[in-house]
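Here's a solo chain for you in structure tokens, the form predicted on its own.
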Amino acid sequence: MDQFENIWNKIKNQLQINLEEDVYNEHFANISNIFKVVNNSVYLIAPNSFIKSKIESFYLNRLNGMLNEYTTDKYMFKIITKEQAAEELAKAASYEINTPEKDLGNKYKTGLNNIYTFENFVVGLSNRLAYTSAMKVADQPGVFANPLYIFGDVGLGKTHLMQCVGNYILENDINKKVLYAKTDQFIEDYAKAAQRKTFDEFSKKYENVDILLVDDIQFLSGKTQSQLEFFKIFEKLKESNKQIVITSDRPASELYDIMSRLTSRFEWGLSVDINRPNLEHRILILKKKLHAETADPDLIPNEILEYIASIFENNVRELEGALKRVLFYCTAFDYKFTIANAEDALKTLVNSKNISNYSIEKSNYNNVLDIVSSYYNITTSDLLSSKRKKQYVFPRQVAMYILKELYDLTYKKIGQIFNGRDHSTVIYSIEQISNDLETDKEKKNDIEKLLVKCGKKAS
């Protein structure tokens, strides 16, 4: 137990040299001593459950590398609450370092990035069902759903979500054997033990685990001998109750050149997709992002991540290479956080069509309240004063759901284009419009009348 001791008091040392002196009070000053070292996991006290939360949200990553600075075999820091660390006391008097299993990081590669957590994969609509099967399948391997398919664009964080079932399952259980595997890698390992004649060796890799991680199985197209021998390690892993996460994207059904009972295979478990996250999710992405680079989360004004949130809608990869490259640029050349100075910042990122677009889609927030004023013969001062007839309640209802369905704005946004208005006053008012779309023929001709008026595309 000294060596850690000693190891937590050299940590602590460097935390309070690289972290602010708030945060370091706050998070780790209190924090004194190993409470126990079990199954190569070291384990921390932390004072109360938010602290508990924000350490293993945002520096657990960060502790664990430290951690293994110092340490031959490989450990992970846990943290509990004082709570949590009494009810481990009345169950026993005491606890011994276990002996950990010998050269554990090099007698298996699991390929995993410990940055990949669910602490910091941000959900959303888009993504929801997907994260909440990914951590059953993390909390009941082999039993939840085997295998899971999860499909989806790129750059949407199916890579992410697929990693944080591996490393959960290794921070519950250091001795588990995980693999992570892309295809491409799948298939150039074939092709050498094919060249080498060395098939045990491959066997053993990707079948000698408890945990099987696939990337990308899409790459399988047109590759006939590397899908035989997939289809073998499938067929003994599921029978052996290992689990198999596979991502793809696209669903399996409409796998191009994949045999088909492999493909039928894949739809066994559970299949779930990721989507394209929308605008309010994407700022959330951007702040999670913003948290984990800077230790001042309040650095880059809200405007600017909604405006990098509305240029890069697609990819969540690209939004975040954005952020950087704001930070970056206004930090390096000492420049405020500004509109204008993220324009410049990321003129080189996007082409002048989506700048442009940007722009119009601002100017036009004005040109919906006109046409919806205009629609019910109201005037706009009308529409956006706190008058509660239900002659002006309406239209400024049916504007604000315009303004969402047309340019997804936050709740927050809408609320400032109506004068400041309170954002679940704007769920509110969008809500009865939705509502009022399914009951009431007439109002939903209106609407669909006004929408393609502000600018929706006649279907």
Ligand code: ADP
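Computed from a predicted structure; not experimentally measured. For clarity, a rigid core is taken as the largest C-alpha set superposing within 1.5 Å between two forms. Residue numbers count along the first chain shown, from 1. First, how it differs from the form predicted in complex with ligand ADP.
- Core-superposed comparison between the two forms: the Cα of Thr380 travels 2 Å or more.
- With the core superposed, Arg261 shows a C-alpha displacement below 2 Å between the two forms.
- A displacement of 2 angstroms or greater separates the C-alpha positions of Asp370 between the two forms, with the rigid core held in common.
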The other form holds:
Amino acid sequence: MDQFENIWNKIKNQLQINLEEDVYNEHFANISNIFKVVNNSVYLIAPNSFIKSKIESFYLNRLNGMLNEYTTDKYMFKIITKEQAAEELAKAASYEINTPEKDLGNKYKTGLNNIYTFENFVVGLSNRLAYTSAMKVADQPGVFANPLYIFGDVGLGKTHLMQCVGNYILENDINKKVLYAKTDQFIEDYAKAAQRKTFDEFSKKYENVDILLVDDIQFLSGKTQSQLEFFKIFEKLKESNKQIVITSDRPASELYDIMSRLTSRFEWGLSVDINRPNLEHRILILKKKLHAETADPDLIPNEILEYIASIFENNVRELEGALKRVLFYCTAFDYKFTIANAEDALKTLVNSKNISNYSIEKSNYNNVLDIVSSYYNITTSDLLSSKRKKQYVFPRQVAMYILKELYDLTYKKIGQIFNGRDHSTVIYSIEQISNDLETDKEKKNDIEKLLVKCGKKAS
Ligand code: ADP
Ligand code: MG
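What I would like now is the form predicted in complex with ligand ADP, since the data block earlier showed the form predicted on its own; can you produce it?
Zooming out: every chain and molecule, the one shown earlier first.
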């Protein structure tokens, strides 16, 4: 690879000498490093498909000729666009995220992944109670609350927190028998035991433990035999004060098709929920993840973290994935960590979240500005101004929110509309309104009315 970087630099120098300055600048100045070398193809990244096709039509033969002056085997350049390269990296990144969990390598097979620790779990309003309870359970297994039942939507840290308990206990006492099992695994184990008549082995695995962690219990739904078996194990463990921790995507009372003698027992101990983290919390999570990912946590400026945190609101796993993607994208291509590059890196992800990227006509957003200002009885120029009186600030935030909601303008673009405000102001304004929508009925009503007036289609 290094060899080809050198060759490419030499070729670039030659091109710079031989081509008109603006021709060189347009086509080649921005192609910095080699993306990859595979099967005698050397991949270069063009900034867009227009440049790609121009290079292919007019310069490729010449480039290949130059390349082969430096190599003994026959190599050829291939040109791909930034987007194609990003797609490929994203696939690699998501592969990395989804790689199977490592085992602790303990003498007892725990099923735990030792990356999940209390230290790297970021605490905030949405998970404080769950975190504190898990800590106490880890400190006093079988005593403080049994079972501990943790519930919440997908990607909010239930598995992470549950495994913290196991890892913590093992750290303090390597001889403790901790077993982490996904509910799927439990069901499968039971089915195998039934088929092979190896119930002893099965019960031993699940009953002969000090701590049993069962993840995603909702999957027991409809599995009557497995439920009965789990009931027996639960009773045994509970009787001998062995700690049980359970996670679920919903409260025990809302579990579907699971026998009530089980669900009622899930409520015997302590039920705690994990909610979606707010913006501030999401930024802290990103900072923590960045620390884990790179030796230089200042590598990515705060504003980029704010930007990422502002898009991925519902799922910490996605939030993490987005960060990795931006990291990959900018380091691989040697791009600066700017909002524009982060937007590029995340384009396909953001699209797949069903956000349309169409460019909005000026008349459309002027319409929004008119409607909002007249609704709150202020002038449009006050709306766009930087006056800080409450009577202007709130409508301004509402207008920003509506522009984002209806047209999905970038934060940068919204900032520009409002007299060049910084995108971070826009992010905070919109977050403010999102909070109001959750807490203030009257404001919610107003905003919903305004959204419809501005053209939101009934869903
Ligand atoms: P769930 O089990 O609720 O679907 P996970 O525990 O698998 O979610 O979490 C998804 C990802 O998000 C994991 O990589 C986890 O480390 C991370 N994560 C979630 N919440 C936090 C948090 N509060 N602090 C740090 N990382 C978190
Ligand atoms: Mg999970």
